[in-house]
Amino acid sequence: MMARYWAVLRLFWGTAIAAELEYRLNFLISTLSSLGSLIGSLFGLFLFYGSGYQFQDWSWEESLVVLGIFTLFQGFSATVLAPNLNKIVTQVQEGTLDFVLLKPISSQFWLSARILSPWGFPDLLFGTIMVLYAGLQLGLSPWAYLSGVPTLLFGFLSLYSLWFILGATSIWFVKIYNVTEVLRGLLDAGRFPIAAYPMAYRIFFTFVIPVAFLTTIPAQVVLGQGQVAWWIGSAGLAIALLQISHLFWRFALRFYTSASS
């Protein structure tokens, strides 16, 4: 089974790809436009500590780490995420997911993987760059950036699955795009340590909208800050959020009025 998968991810990719670099100019101005984001990122971060002040417990290179990992998020939400889900919408509305449903493969997969798109390689490579010259500076290991891929995975995983679910309330409420604006927008908070809000946020950015366990915790990982237990929460609530997003889609599909109904 997982072998059949793979080969339909890699003609799904394949395809994608082939089709999008028909658009060369596009990877440039991605690239550009990715490169002004990071910059401005980093005048933000730059702000702060260059006036002398410092995240609690978190050094100017510490705080690099977070904001790299971050725009591997961003890479990653452009490359997969943003292209896949932000089509349900428009599924739904033409009524072409008939024809995904009819498919002898997983909707939610079909959904969430039809599509890669290059233009967030950018991010991809700014993203590691920038942890890779972080570790540099505070002489890392190579095991130390080894050990925080688990969490990274399990982060993209969370991110994944809350974006499917808000993708999925489309079966409801057609226009949800400002839902997942609003989303994008609060995982913004993650480009800086959760130390860096006040106790109130941390606990909403921790427990309610995890974006802690995309950026801070991983790069505590990285760090060698990472405690056992937020390692097992990062793997429990990713896999928590997986199960309920296909348990969610399952159920929103019984209120789906197809097209041809």
Given for the second form:
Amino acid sequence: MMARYWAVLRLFWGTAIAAELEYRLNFLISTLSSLGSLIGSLFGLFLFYGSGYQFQDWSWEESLVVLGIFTLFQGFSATVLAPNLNKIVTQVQEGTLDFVLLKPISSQFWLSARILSPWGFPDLLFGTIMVLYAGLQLGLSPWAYLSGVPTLLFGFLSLYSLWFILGATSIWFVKIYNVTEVLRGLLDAGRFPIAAYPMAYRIFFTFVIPVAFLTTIPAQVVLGQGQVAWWIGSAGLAIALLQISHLFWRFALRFYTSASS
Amino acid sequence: MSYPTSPPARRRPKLAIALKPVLRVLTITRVMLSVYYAYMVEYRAELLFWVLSGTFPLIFMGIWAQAAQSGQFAFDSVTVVRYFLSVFLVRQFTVVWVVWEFEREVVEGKLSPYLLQPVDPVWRHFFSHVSERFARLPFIVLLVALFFALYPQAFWVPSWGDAVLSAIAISLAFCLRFLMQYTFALLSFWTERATAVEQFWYLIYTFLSGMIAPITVFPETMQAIVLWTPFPYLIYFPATLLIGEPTDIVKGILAIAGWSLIFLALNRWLWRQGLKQYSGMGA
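The structure above corresponds to the form predicted on its own; please provide the structure of the form predicted together with the partner chain.
In what comes next, the whole complex appears, and the chain from above leads the way.
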């Protein structure tokens, strides 16, 4: 069972990358864009720290870790989330979702993993470099980075589930490109540690849209501020959201009435 | 022979001839505005999401309001909150997406039938943007009302002078932003990735227009450089006018006018060159 999914995934991504590599200029453009956005983000952070202000007890390097993780998330969503889930809308609109549903494979898996876009790679690279640089400045041990990996992966999973739930609403509303834009806008809050926000924002970004679990908590784990508790917390959130997204998709499919019928 | 009625009869057609182009423009404006308004209202749910996706300034509002409480910056939290709410409003009224539509029209050859009409295709896009502002208005009013209900300390009413001036500044900022994006859109005659140019430009716009922070917190040299670019006049300038903070109005208007002229010249030149290049693929 697992082996079959693995083989399918390899085929999906192999063909997707082969197709994308035909547009090599795009890769250059996306590298330039992510470099520009990195410089802009650093500039934004500098505006706070430059005048001697700091976010509660987050030093400049510690905030850089958060920004690095945020960049990793941007890369992740550009590589996997955006290209696949924007396709759901097209599938529903044109009725080609029928063909996906007929295949002897989980339709959620098919819709979520069909495409891998290399355009997010520069962001993934720059994010890693930033985390490593800030970690070097802070003198972090290799173990510290490793301890952050599980929370980061659970974060990816949580974000994916949220995104998929929104994508699934396309069954009812069809044209929902903008819903993902709304989510993307809210995720922008993740570029700063959650402690930098006023109380109301903190509550919203922890309990309503769990942005805190995506960037701040992995950063805290890397910085050695409470590990086991956060592992459990982020794992619980990720598993719960994944399960909800799965149930929601099954529920949504009951309302799917192909395009031509 | 006498023609008692001839002088007035002769004068009337003269007046009508003189007024004809004006009337024609007015008719076109009215028709296009009402048609595109009807289009836009059809997708109300989508519009609401568009409005909500402009939350970027509200995130920075929170973080700067918190920072202002430390007293290390030259403004208090209420001013910051008002500033970023104004940024939100200015952004809502100056959203432009012409490059995506134009690129698609060129790539799919849909531009060809529009070229046959006796109206420059740009007006179609321009009026669809303008009428979308009206369709968006109820959502904006609701959101702003909700905002003040949640945070009444920040409530303020701009003076008549400020309101009129900022309305003018917002309209000019919209025109400049439309003009810039339409200029980039014309690049789709040569490349299929005109949107990439716009996206890169948008990146610079995000960080230098005052969307992430008022220009006054930038370092001195940075401020001096940024004020020569068109970006701060698109957001920072109208937003400060709206909250009644002191700004150099004449300089702001002149900067918008100057950059508009530069882009207009570039735009018309690209348009003429582009039409020679255009092959009407797929049509």
